[in-house]
Structure formats: structure tokens, C-alpha cells
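There is one chain below, alone, in C-alpha cells, taken in the form predicted alone.
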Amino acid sequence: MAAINPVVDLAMDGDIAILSVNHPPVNALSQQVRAGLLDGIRRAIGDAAVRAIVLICDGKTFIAGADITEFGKPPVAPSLAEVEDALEGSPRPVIAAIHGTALGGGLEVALCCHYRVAVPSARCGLPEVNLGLLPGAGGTQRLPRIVGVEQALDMVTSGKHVDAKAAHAAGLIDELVAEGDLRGGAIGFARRVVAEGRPLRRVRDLDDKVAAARGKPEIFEAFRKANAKKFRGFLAPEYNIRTIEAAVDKPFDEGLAIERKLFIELMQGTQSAAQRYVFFAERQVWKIPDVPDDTPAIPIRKVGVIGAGTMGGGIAMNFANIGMPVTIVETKQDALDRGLGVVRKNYERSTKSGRLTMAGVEQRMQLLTGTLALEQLADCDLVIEAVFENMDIKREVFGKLDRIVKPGAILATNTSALDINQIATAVQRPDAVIGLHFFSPANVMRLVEVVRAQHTSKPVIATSMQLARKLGKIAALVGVCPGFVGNRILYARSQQASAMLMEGAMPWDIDQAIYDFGLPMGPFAMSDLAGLDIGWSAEKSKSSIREVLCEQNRRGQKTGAGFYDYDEQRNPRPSPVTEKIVKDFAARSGQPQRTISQQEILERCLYAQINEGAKILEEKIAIRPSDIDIVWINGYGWPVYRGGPMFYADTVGLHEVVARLEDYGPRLGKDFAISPLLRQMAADGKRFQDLK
């Protein structure tokens, strides 16, 4: 026997046949993997000599899972089902020896097996509602057989990933073998299953996991119930649940016939399509057209934070938590040790979850060397400046940077507004001067707006575009201009929403509207949260309603007021003194007062958003659409089911938009104008995505 075709292969060691698949790098699906397997195990059972047959993967992993660049394409034969029934239906014992990851399409291809082996290092998961389907190839009705319903549940619902000891012990591995030997133990275990005479043990036909849940709904409910949050706006989820919820209603084929009608659902809806566009997304960020990917970085082996405050602080766990060492610079020592011990706290708080051990807060802790001396940066790779959001003091900070770091280091600002290009001028080399504006709370949020200013050398660019995905972030390369991507697209949403208060809306209509939608809250809640009083000053207050709020001590969620009431566990309540104050302000505008429709303070507030990310594509702020979407999934919540701003906008269609946004007309503002390119492609028919 030997190679069937270029990526799959058929061997013998003596009786067993050694079934493999080459197929770099994560051993896809393909079609050429699923024909290469069909035929290799029909050959393998038509061999008198075959007493069971071993599947094994070669690279650095089991099968990882299905082809997604076959999604949304026509079938080609043969289907993953033949596969999985020759695999099933095999007459001679079928092993699957499982290394790496055996996700997906993978794990349900080795429940089809009749025995599964796997190295301690190995992990299995169904990983699918992340791209908001469920496992298609009988996953969800073979799963809970062999681990019963509550775990089934979990891992189809989280999509997480399960260790090879964890699964053994759960049933879904039969035995664990070692480490450096997967093909030997197989192959070894092989020739015990065919001595001992072990019967075809086929899945579909386990009953008692799941029978011990038959006649229990409460099951179902009570988990539906235990992750409403989580699954809040998700189709996908509970798709999932009614797919388990069959196979223990349901003999094996119906519940089959269930799973499959459930996944083409999913499969041809909007959401699935939007989490994959997503997946593509996150990838596609990370290609920068001018910066080639062997541009050479700069080695970063140090750290300098300026400011241990909130965002300070954040920035410099990320960096302690991959080993690197942090010098934080603060002006006084009081607020210096009020940093640390934030920093300390927020690490202590992860011991309570298990993430970190006291060993591990230590060890961190120890990374972090607290200073009031600027000139103990001078050796620091980079620095990253986090100072009060001020052009005079950031370029105060810039120019004695200049003086005092070494030639090589780069220097970086976290503003989240302010113009780079000017940061820069304060100092001799702006080749080395870039934005990396963390999000709030900067050791939790996942995003990294890595803002190129004018003079930006490319190895500034490829080394923090590679040091955001270092610690663990998803990082979007953007322009300068004020607000940068995000919060420039926030700024547009925050005008409509203070309009529409000024003619009838209350600021709890608009902020169920936007939560309605699938934001985690909205631009009110947003502001209470973070504090009303954020560039605030008692002395220039120029009665706004936001000033007005915080005269009378109403700054948010800290005072226990802001836009709302809070009570002593900080939940909202809509706040008749807002509602007061709100309506004066009304009144002294002269403007008419109606009621708002959510229909409208939804397409006001979305579609100027929409409206802000086509300028930003036109002035070439950000690279490409999908990039403006990955900062708002990522930055600000919006709900990954429906793919940013842009993908959104192309759901709708660009025609609609532009359409809606006329209609509104002078209510948008004065200052409104429709983006001649939205305006342009709603008139060409196109999409966002078609922008390349």
C-alpha cells in the first residue's frame, strides 16, 4: 500500500493499517482530505490482511477541523458524512490517534472511530458557535453519548477546547499514551482491541449517558438560564441546546436529521455570516500593505509606562504578564504606591478565579519597578506615555523623552484623541514616535489601535504591530485624525444622541435602543460608567446637560448618580432629576418636542456611524472596512453576530442608508454631510466588502 493521494497515505506495520493524513497546516477538511480518507478506508477493509486500522495525523496536529474557505460553496463529493459512515460502518476496529488539536469537523470525525488514543498534550472541542453554526457531521448527537449532557452542553455552547486528560477522563478519550510515541501506543493499542476481541463500540449506539437525562427538561432550562447573559442576542447557542436536546429525545437518526436542519439554518443566516466574516477579519488586520512582513522589528526587552494611573497600570500588567520588565514613572511617590497597589489588587483578584496563583502575582509584581525619575527610562526599548490628556503636557513629556531614551527606542502615546503628528514635533526623531491607544481597562480589553503618525518609520509599525499580538491583543493600524477610528465613529453616535434628547428622547430610550440592539450599553450608560466628569471642570462649566450633572455632584456610577440613579449594587434607574433637567434644556432650545421611535434612534445613531467609518475609509484613516469593524467589535462591544458597523451596513444596504439618512435630514445636524463615497457605492449597488 501506499500514497493514495498527495495528502492522504495507507501503510501497514504488520495487521494494522496506518491511515494518514499530510495535509499542512492543520490537516483541513478539504475535499482532497475527505476523498483520500473514504477511499483509503475502503481499501483498508477490502484488505483480508487488515485486522483494525489506525488514524493518525503527520505535522503538528490531528484534524483541526473543516475547510472554512469551502463555506458558502457549492458541495464536492465526497461529503464529510460518507467519511464519517465508511469510518463508522467499518467492519474492523477503527482507532483515531489524536495529537495537537482535534477540533470541529476533526473531533467529530474521531467519534466515528470506534476507539480514540491521544498524547497527555492533545485537546478536543467542537468549536463551531463561534462561528455562529453548530457541528454539522453529527457532533452534537455523538458528543453527549460518550460525555454525557451537562459537559455536551458546555463545550458545544463555549466552543472551548478540552484537555486529553480531561477527556479521557470524561469518557472521550479511551486511553492516553506517550507523548513522544503516538503512532507506537496506537498502533499498540490496535493489537489489544483485536486480541481481546473488543467489540465495534459505536457511538451513535451509547444510550445511558443520555437516557440519564430523558424526561428532564430542567436540565435544559436551567443551563439556558445560567448563561442568558452570555448567549444574550447569539442564535447559534441555543441552536446548539436544541441540538442536544434531541439527541436525548430523539433516536440517533432523527436527532441527526435535526442537527443537519438546524446547521443549514445557521449556516444561510446572517449571524453565522457575520462571525465568519469575523474570523476572516481578524486575520486580514494584521497585513499592512506597505509593511512587508520581513520588515525588521526592533528587539523590545524593556518597558517604560509614564503614569500609574487606571490606564498606566493596565498597560503595564500586559506587559509583566509575558515576563517583561516595566519601569513606571509617576510625579509623585503617593500616587506612585496608589498605582502599584491597584496593579497588585487587580492580580490578587485573578488568584480568586484560578487564573493566577500567589506565585504568579509575585513574580509579576516583581517585573514592575515603581520611579518619580523620568531618566530611569534612558535603557527602556520603549516607552509608552499615559499622562493626562493634555497637547502641552504630552509634548512636555515627548521632549525630555528625547533628551533621555536611547537612540533605537521607540516612543509611543496612548492618547485616544489627540494629533500624533504634533506629539511628534516635540521631538528630534518622529521616525520613532507612534500611537498604541490601549482600551479601558487596559489589561482586560483585547484592542490596540496602533496609530501611524506622518513620520513613522516601518520598523515601528512592524514591531508594535507584533508586540500587540505579543501580549495577547488584537491590534488594527489606523491614521491620525481626532479620535482616531473608534472614537471617532463614537463621536458621530454621541451627537445624534444628544440631538435626539433635545427633541422628546429620554436618555434610557436611547440607550435601550442601542442595548436592544446588542451593544453591552448604551452612549448614556457608557458615560456614567465612565465617570461624567472626565475632562470636567467646575471653573469653564458651560451648561451642558453633562456639566449640569456634574454641578450638582451627579458624576456617574462613583457618586452613586450621574445620568441615572444607582442603588448600593450600581444598578440603573431611570432618574426623574435627569428627566427634569433634560426637558429644560428642551424647552430652552426652542425645539418641538414628539416622541422617538426606537426604529429611529437606532438608524440615527447607527447609520451616522456607518455614515463617519465611509469618511474615515475615503481620507484613508483605517486600511480597509473590515479593519473599523474589528475596532468596534473589539473597542466598544458591538456584538460580533452582527460584524461592526460596516459589515452591518452592507446587511442593510448601502442604498438603505443613504436612503434613511436624506429622510432625516436637518435633524442629523448642521454639520451633517452623507459620505460621497457611501453616496457613490449606494449608487453603484456595492458593498463594503467589495472594497479592497
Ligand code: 3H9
Given for the second form:
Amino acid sequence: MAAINPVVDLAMDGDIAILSVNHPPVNALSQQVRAGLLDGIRRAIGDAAVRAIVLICDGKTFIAGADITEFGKPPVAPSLAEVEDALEGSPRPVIAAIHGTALGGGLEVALCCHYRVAVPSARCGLPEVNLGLLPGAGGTQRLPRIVGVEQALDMVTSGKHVDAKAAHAAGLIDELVAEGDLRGGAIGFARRVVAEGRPLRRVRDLDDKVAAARGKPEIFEAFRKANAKKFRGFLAPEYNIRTIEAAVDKPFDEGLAIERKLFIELMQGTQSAAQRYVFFAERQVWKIPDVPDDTPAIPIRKVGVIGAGTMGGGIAMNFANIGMPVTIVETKQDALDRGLGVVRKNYERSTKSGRLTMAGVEQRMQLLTGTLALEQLADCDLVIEAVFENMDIKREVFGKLDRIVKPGAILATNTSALDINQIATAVQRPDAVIGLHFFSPANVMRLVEVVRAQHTSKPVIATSMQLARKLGKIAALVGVCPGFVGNRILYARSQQASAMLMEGAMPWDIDQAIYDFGLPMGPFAMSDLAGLDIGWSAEKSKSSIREVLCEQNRRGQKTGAGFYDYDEQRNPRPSPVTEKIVKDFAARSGQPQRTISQQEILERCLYAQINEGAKILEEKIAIRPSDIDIVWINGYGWPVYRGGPMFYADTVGLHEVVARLEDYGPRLGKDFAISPLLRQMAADGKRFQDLK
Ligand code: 3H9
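With the form predicted alone already on screen, would you show the form predicted together with the named molecule?
Time for the whole complex; same chain goes first.
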């Protein structure tokens, strides 16, 4: 074997050259890989003994794409296009041998080979859209020429991975080879290509499948329309569509030039910068400086959930989904039956969309055992309490658990705001206590705030993080404070939203500004969805707009009215009733009324959030700014193309954020204070991204 460079080798197997990449962790196309591939292919072509070339990778995967860490930096030769030209232009057949994932630039390289073989477990995809990009190395022009326009559109705009079997059926993979023998299978395939004198099949020369869509712009219009909601606010999906249109309408090289131009435009924009930042943030969030990866984890084989309400049921579903038995405890049989009934209904709904079979539903339901006896939790490795948000009740539950549950088990609370340190004083083993704050609906929402209390042990933290990952969640480790990270920042926004009602804005004005910014809904629509009567009781005073709405049985979507009026399909309409209530309150407050601009609404809401985020960092409640962004993207629908509130602050400029907050001054409320950290960073010209 001849080393071309530290990451690429060239070897011979008889008359077949084996060009292999060994660049962990994912064989990304760094400069060294590109240079090695270019050199290797030239050498192989230059060797008269070589009859065919197999391109293969070491480690767990084929090339998983361009090296994202190089993006945004000046390009270094050779370019990927040069490598691709060398592969595609080779006078000897080149065969890509795929295992793991062939993604982005990796699949684009494979598409420049004359043939592709893969093991059945391999997957292919062009996930650039998830980085706010489009495939910039010919993928948008070659993919539709192989799989057709419809599938290409779906793949480039969703970033979805296609498994090898489906890729084979679509023509993307020419042959599936035995799972454990990719190299042997690929060499065998190469020998057959040579023996049969098969042509050098260049994908760029294929036309049938794109010709089928030529002169039919309606295909693209229908696709845009069908996905308008999903693509709202994102630039990349539309740019991807345009490149596929170019593949259909233009000659290959012209299409390639369009792809290049649009790729550069996206690469230089803020959306892609945000999405690339989120890619790394999603991976960083698992890293906890004082809890190393080798921290011993507690084996979790059986879980207990206390409370069969919306939260408890949703939490239990997560565990049943991964095949783990769950014991659900309720205090009354009818509540238990109702809770398990809702779980079954949720599962059955998934059968309608084809995500689950009826057998799958039964399998999951069998893993769920309902009981009224807390004692049944004795042998659980993890118990999650999801009862009413009341400190006394929670402490009582924990006191009992302490006496019942076996030593070494994790005792978790799903509280969304209460002081977990105080809950932990109810037990003799505070090191076992942790917060696992799932978001509603818990079987759907990706975020879990893992809340570290004062005495939580490192194995308990490590186990909780690993478990969240197993459940398919994204977990952020946060500290104890009212509302933790997510709800504390939400509260900062709500305060501004409520204050603006007193100054002349209507709930729908505020919601519209937040929606247009890219969130799925504004604060008032969100309250209506959650229910306005959470924590409300009829005996309470009528001191807030929310309470008056509840008095009038306007308790949110579930009662057909809240801040908004709702029709049968739950479509919201501005409500004259709410308008009157707001105006009455505003008049009583004595505050002068004015028209509040969309800009002011946004700045006050969002900059107050950023300010709260800075305080959270100051108090070390979050490990890093990007963890806060992960919380807000995954728990509250902050648009990923704006990178989370802290990243967004960087794009605005911290100096500007502070200056605007100062301008608003007393309007922000008497308790509002600008975070000293934010102020200092603004003065120093720093960004949150600099706070690694
Ligand atoms: C592209 O190709 C553009 C072209 O069209 C045009 C070019 C001109 N680069 O996810 P993991 C790191 S755009 C650099 O935990 P897994 C990652 O940060 C690219 N680094 O592993 C992590 O580092 P650390 C299109 C990368 O097994 C480590 O590798 N391709 C890259 O769960 C392990 O990653 C994509 O978008 C990269 N491309 O999943 C694919 N990829 O250990 C992106 C990963 O320090 N990658 N790293 O935290 C993935 O989807 C997953 O990493 C993959 C493996 C499925 C491959």
C-alpha cells in the first residue's frame, strides 16, 4: 500500500487500484483529503496496469461531506470540482464503494464515479439544506439525472437520508454487496465491469429522467405550494428547487454554473452561518466540562413515571418507544385509565400516518403497566415524577420514593419551574435527584432540560444525558433557577409582551411580529394553546387580563376562546371581547396609549430575551451561549435559520442590543436591569460566540 498522504492511500489488488480515505471521524473532504484523492486518481490513471479504480473509505463511514469547519474561510486548492473532474474524466472505470453514510460532498463525489456499490446498511443523502446550503459540487445537477426530478426535489429540500435498498431501487446504487465484505464486493464488481467492457457511465450525460420534467414548470410550482408552510422563512429550500429547475431546463454546464452561483450566495448569508453554528451547537451541548464521557453510567432497565396526565403519559411513551418497560402510577383508577387511554390514542394516531403498525402499538402498550401503588416502583432504575406543580406535593412524593425505591436509582422531577434543591431536601440521597424537564407534548418535542441540582452526582448527570440521547432527544444541562433556561427567558419576553398591551398594542399585533420573525406563534397564541387557566382558580382576584379571560370561560383553544376567538378548526381570529378587556385594563393603568411599531415589539421582546440569556450565563445556569440557543430552537420553535437568541444577538451586534435597551429605558419595567455581562461584552466589542 502506498500512502499518498496521511489521509489517502493507493493500493493494488491485481489490476484494480484501491483508493482509500482514512480521515476520522467522518472522512470529511478536508483540503488534505481532496489533495490526496486528486493525486491518487492521477497516479492510478497514470499506471498502465490499472484496469479499474475502487474508491473506498476506512472507519465507520464513506465520505460524509465537505469539511464544514473550512466553510467561511478562504478556499484552499485543490477544489472539490477538480477532484470530481479527475474522477469523472478517468479513462478507466471508477467505482465508489459505500458504507455508513455518503452525504453531501461525499455523495457528490460518488456521483462522479462511473458506478456505485453499497452495503445494505449504507445511506445516501444531500443534507446541505440543513446547513442552509445546497449541494455545491454538482449534486443538484447529477442527482435528478439518476433518480428523477421528484425524488431529487424531495432529497435536496428535506436533506433526508435514503437507505441503500431504496437508493438501489432508484438507480443511485448500481449493486448491493454483502454487508461485511464491501471491499471484496466492490473489487468483484469492478472486475465484472472490466470483463464485460461496460461503458464509462457519466451521470452528467444522462438525460431521460430530467427530460421527463422539461417544459413542466407546474411540477415545481406544485412542490413549492405543497411545502410552503415547512419552508417558511428558509432561503435554502427555494434555492435548492431553483437548481433542480436548472438541471431540467439547462445544459449540464450551465446548470452547474447556476448551482455554483446560488451556493456561494447561500454560503455568504446569515442563514447558513446560523445553521452551521447550530450543527456544531447540537454536538457541543452533550459535552459537560466536569462530567467526562467516561463517567460511569447507571444501567437503566426499568422506569417509573408518577402521574398519568399529559406530561406523564407523554414521558412514558418515549421509553416504551425504545422498548423499555414503564410503570405508571396514579392516585385514582379513573385517572390512570384515562391517561393510558390517551397514550393508546396517541399511538393509534401514528398508525394512520403509517409511522407505526397496530402490532407496534400493542407492543408498546404492553410495556406500560398502570398501578395505584407507589410501592410498585421499588425496583425501578429511574423514577420520573410528573405530578401537579406544587412544592408540598412534590416533596411528599419524593419523601415516599426515598423509602420505596431501591438504592442507586435516579429520582427525577419533571418540574418546569420549581426549586429542585428544595425538592431534594425531602430525601436522604440528594445526589440521586435531578430534573428531567420534558416539553409538552413530551412524546413529540425534542428538548429535555436536564437540571443539575446542588448535590446531583456526576453518574446521575451522565446517565440522564445518555438516556435523553437514546430517546432521540436533544438535552441541555442547566442549573436550578426559576424557570431554568427556557421558561425563564420566556418569562422575560412575556413581561414585555404584557407591558405593551398596556401601552396600546393588541395581542395579535405582538403575535404577528413574533410570527413574522419566524417563530411558530407569538406569546398570546401560545398561552391560548397551553390553556390560560394553568395555575388559575376562580377564587383568585381579577387582577390580570388573563384572569378576567378565565372568568369569562375564555380559557384558550380548548374552550374555543382565549385571547383569540377560535372556529371549529381552531383557527384564531382577533377578538372584540379581548380587545375591550385589554382597553379597559390599559385605561385603568393610566398609561398613555400609542401605536407601537413592529420594530419596537420585536426589539423589546427579543432583546429582553437576550438580556435574560446573558444573566443566565453570568449565573452559570447554562454552560455556554449555544446551549441556550439549543433550548430555544428545540423547545420553543426559535427559527434555526436565526441560530437561537444568543447567535441572533451576535448578528445584531451586542452594542446595538444594549443601546436599544437603554433607549427603551423605563418602558421595559421597573425591575428590568441590563445584564452586566452583556454590557461589558458590548463595550469590548465581543460576541457571545467568543465565550467558548
Ligand atoms: C457539503 O458537503 C457541501 C458540498 O455540497 C459542497 C462543497 C463545495 N465536517 O455527528 P457526529 C464532526 S456540506 C466537519 O457526532 P454521528 C462532528 O462535528 C456537508 N466535521 O457523528 C463531530 O465532531 P466532534 C454535508 C464534521 O456518527 C464528529 O464529526 N454533510 C462533519 O452521530 C462526529 O459527528 C453533512 O451535512 C463535516 N461534514 O453522525 C453531514 N460531519 O466529535 C454532516 C461531522 O468534535 N454530518 N463532523 O463533536 C452528519 O450528519 C453526521 O456527522 C454523520 C455521523 C451522520 C455523518
